[in-house]
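The chain below stands alone, shown as structure tokens; this is the form predicted on its own.
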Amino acid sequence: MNKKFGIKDVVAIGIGTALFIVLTNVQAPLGFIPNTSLQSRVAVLTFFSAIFGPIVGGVIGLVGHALGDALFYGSIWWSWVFPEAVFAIAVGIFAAKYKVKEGGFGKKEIILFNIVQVIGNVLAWLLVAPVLDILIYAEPAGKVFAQGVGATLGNVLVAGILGTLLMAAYSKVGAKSGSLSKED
């Protein structure tokens, strides 16, 4: 990865963090798995991670679940901040590949968004998330690792769904507009 870290970066992580801040609040309980939500600020974030990379989108689930969680909830909860982090730059470490931006995401490229989304959702909330529950508030194993399941299967269906959609909508309009761009 070549890429210089510039203004289009930090404009994106600016957008980015406000729009995921908004969106905490939009969600719907799994009820069946308590503080466990579908939440539609996922796919905000697998759309930045997969436009601008890895270190854009870890800034974002960072900085947003965090002020996130302080300005809605009254506290933060640090060991759902960083597997959202870690998330993002799982997704975000094949930006290039996705190749959003250059107007070609296809069918072979939302194949590998959607492993790249599971495997990043598996690894921050079935495995990150649950051991920082543990360690970081002495939370139970059990309770921890039943809401890691839960958050990973909404993650993965909103990644999968309005990411994708998101993902795919921007490859065929917005790439094409020369949005963010510096003009001549």
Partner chain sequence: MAGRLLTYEEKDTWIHRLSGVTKLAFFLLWSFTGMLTYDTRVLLVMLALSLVIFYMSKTEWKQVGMVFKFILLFLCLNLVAVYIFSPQQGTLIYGTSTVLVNLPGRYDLTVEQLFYEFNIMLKYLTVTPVVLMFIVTTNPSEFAASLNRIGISYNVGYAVAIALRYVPDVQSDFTKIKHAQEARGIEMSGKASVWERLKKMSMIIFPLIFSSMDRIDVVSNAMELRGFGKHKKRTWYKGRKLTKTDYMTLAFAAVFMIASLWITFADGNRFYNPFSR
The other form holds:
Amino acid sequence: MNKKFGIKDVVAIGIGTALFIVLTNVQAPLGFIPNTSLQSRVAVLTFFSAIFGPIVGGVIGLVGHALGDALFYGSIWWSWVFPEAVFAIAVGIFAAKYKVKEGGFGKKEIILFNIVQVIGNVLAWLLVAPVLDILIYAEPAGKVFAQGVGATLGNVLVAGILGTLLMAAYSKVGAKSGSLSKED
Amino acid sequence: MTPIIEFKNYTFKYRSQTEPTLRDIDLSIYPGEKVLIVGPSGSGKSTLAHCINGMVPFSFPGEHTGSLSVNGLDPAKTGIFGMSKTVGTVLQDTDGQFIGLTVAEDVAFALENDCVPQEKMFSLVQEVAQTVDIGKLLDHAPTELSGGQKQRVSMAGVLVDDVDILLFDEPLANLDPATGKRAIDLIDRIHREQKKTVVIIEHRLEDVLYRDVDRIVVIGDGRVVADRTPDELLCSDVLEREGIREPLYVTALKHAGCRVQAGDHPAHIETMRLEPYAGKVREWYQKVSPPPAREEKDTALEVLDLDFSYISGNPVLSNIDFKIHKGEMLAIVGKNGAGKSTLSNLICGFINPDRGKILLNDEDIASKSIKERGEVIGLVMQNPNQMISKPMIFDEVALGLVVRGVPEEEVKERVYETLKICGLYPFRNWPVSALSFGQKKRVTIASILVMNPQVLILDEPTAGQDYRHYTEIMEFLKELNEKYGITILMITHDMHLMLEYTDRAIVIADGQLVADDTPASVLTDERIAKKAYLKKTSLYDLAVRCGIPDASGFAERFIHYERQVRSHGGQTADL
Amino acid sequence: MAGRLLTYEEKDTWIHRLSGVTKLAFFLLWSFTGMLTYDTRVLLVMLALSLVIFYMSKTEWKQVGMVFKFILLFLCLNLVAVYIFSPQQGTLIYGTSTVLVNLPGRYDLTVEQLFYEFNIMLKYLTVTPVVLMFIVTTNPSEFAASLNRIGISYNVGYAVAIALRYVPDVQSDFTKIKHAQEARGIEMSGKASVWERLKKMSMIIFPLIFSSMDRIDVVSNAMELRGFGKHKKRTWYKGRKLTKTDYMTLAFAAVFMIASLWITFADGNRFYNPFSR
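Same protein, different condition: the form predicted on its own was shown, now please give the form predicted in complex with its partner chain.
Starting with the chain above, the whole complex follows.
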């Protein structure tokens, strides 16, 4: 992770953002809380942040959310754009510790990742987003915190389940096949 | 003259591997030469290319011994950026290499990175766009271009740098036959007009030989196995030994018992001296038996007068009408964008026709959902990585059954049975990521087969595969077809595949069905070949030039003979 | 994929001819002004101006109609939600309570609440036409160059260009993968538990993400082979020099922002209060 910002990071931002944008409206309602949903793009953001680190993740969150909203919905809700980057940076800071690329994403790493992603989500959606909503749009606190709870819950689920599974699967790609043997 | 590329006793080992990938390479390429490098996958031919442009050792680290000099430079010291001024690389994946948002920007990419002022870029881009004939496309986005056009953009993108060496990494892999022919023509023209040194890495030998090359270098298992002129090489048995497909007419000549001589210039069938061989070829044609007539079986799938358009008034498919019989192995061919994929999308129910019907076992399937159709008609995508969604092989193959609520015991039984059929049983507890590309393809086929479909649709089943893997995949499909009676429909533009493995070809061009006939007659019919961007097979030329009037019959007999040879696993077949 | 993306359409108006830098800067200044102010007078002027700009850009209804309907729907839902959660927010802000309709509990409908929610609506609507206009009139090629011009590193600028370049490719991959998985029996719709929904989602996005990882390798190799990142700077084929109209537009945006904020905060409060007199 000490390497300077390389071509691969540039391309990862580009392709990651493209994925994030395309998946903008691929979501499933959470069901029991209205107006919240399981957003598949959160899985992309989590995965890219955990593999490529905070800069790549942060830019994908920022640009992806702004462009995705603009291209699909014709508006940009800045108060929800910045938290996306906050979450990505939080997850990305510990990227090296998850050891996904080296094939070492084990139990200890899974626990660490999930602690980080929960804290990141709470920070982003239960703190930054509602506060920005109040500051920018002077919206009532009760409403924005209720929305914050929904978003946090949905995103914790997606990041925790899909994120963990994605990282575990990708970690296996890096693992050697030398330990495998054919069975009859 | 000093060589422009010179490998001297060069050995290279990737850091992640224990054995060297290239061993004791001694190879000299001189300025202005045009050299073709052939070899099966894994032979090291791509590594050789990567050594020339500096990707080795900078992007793919490892150690080398011996020396390499490219235009006086050592790539291992000069770096990728430095080498890019001398060597222009055109990659196989035209979508991956097309980076700009429009054609003009993509051509200018290297110039932008070199901080060339805008006005100068305009004139340079204009100039090189004329050279490769994309002048009218400068404002187009990549989605609006065909594969062939994208490739010409890639060529323009390296030509703007005024490089001395052009390196083509499998330029034909993603092109239909007619477009591939044009690409080879263009490479030849650039080679002659701009006096560049050209190195082509490719395993589709016959297609590259459409235009002259000076030398062919055969790489096998990391070593230079042969370094000869095309005429000499075609007379030897090196190609066969290394698992590279020789031109069909050469194989036919050998079947006829001819010993081809280099002096007769076998590199081009159009100009080869055939007098010494024509008699033997005619004799062979009389002797071998024509294929037995096929018996008509029940209809499995019938498409009745189908129309489809995304935007009304702009039909993608119109009046498509054909039948597929039970147990048939059949090809749907046509150039990219002709409507082949649309047809398979219609059959699978992803989109609905504007008019017409699709019948499965004489029953209209219009009311059936995608999922219901999926149980009888299985679709296998071109890229296995786009289908595999589970990390473990067992789970991946079981997926279709599990989502349909099949009991666990039965799932296990059926998955194991399918894995045995597909030769994957020993790997059942492996992660998918440990498999090769071809094995992954088998996993995707297994994941469809497990549902016991009656019809299997495969999109480009052998795209990008070398001869050995191609044979492996196709023999496997043939076995499924013969042993288990599964009807197989392949969407392809691979002419060899059509000829060698299918009984019938449905040809689609510009949304119309233009032919429904045996592959041999389709590929010997100039009119159809032209319409569908196919290429006439060289067997046609051989037949005509040897004075056999029924060229299609000749091709048919040749294929029939070949199939017998293959099933006997030997060199000769019963006549 | 459901829904259609907004896309650039080539036309010849002075707005289309403006440099991407100008439009981006204008758009950012405009959104930030809209974010900071809650002054009804300023918001009304902004709405009027953005509609004029929108009209001048010759944007047609069919380009943005779908999206616009969505925005209205979202806006209505949001206004209702604000009322449900906080029916007296207007009184809290403006300090008075003029009851219009008596409703049970705390849900008395006040003029202040209506006025407050009218302001929220204005805030959204002032920005929307400018976003729509920015997207349909800015050539994506020029957008990357613009980002670089306003001081953002060309690495990020080019990353955005790559994103825009590969959106159509990723979209078509997505559709293909979704179809193939549907044929295997995975349906995204229908009633299912959260766990089931996540599982089905994973079956489409896993192959999409993993095949994209291969693409990252190919694209970065291709870029490296053609010298990306060689120098600290790079030039842009589609970059555009600023003209007089650009400078005038920028000057206008800056002056407008300062004036708006001055008017807004002159009385020490971002709200315009018609009830205090």
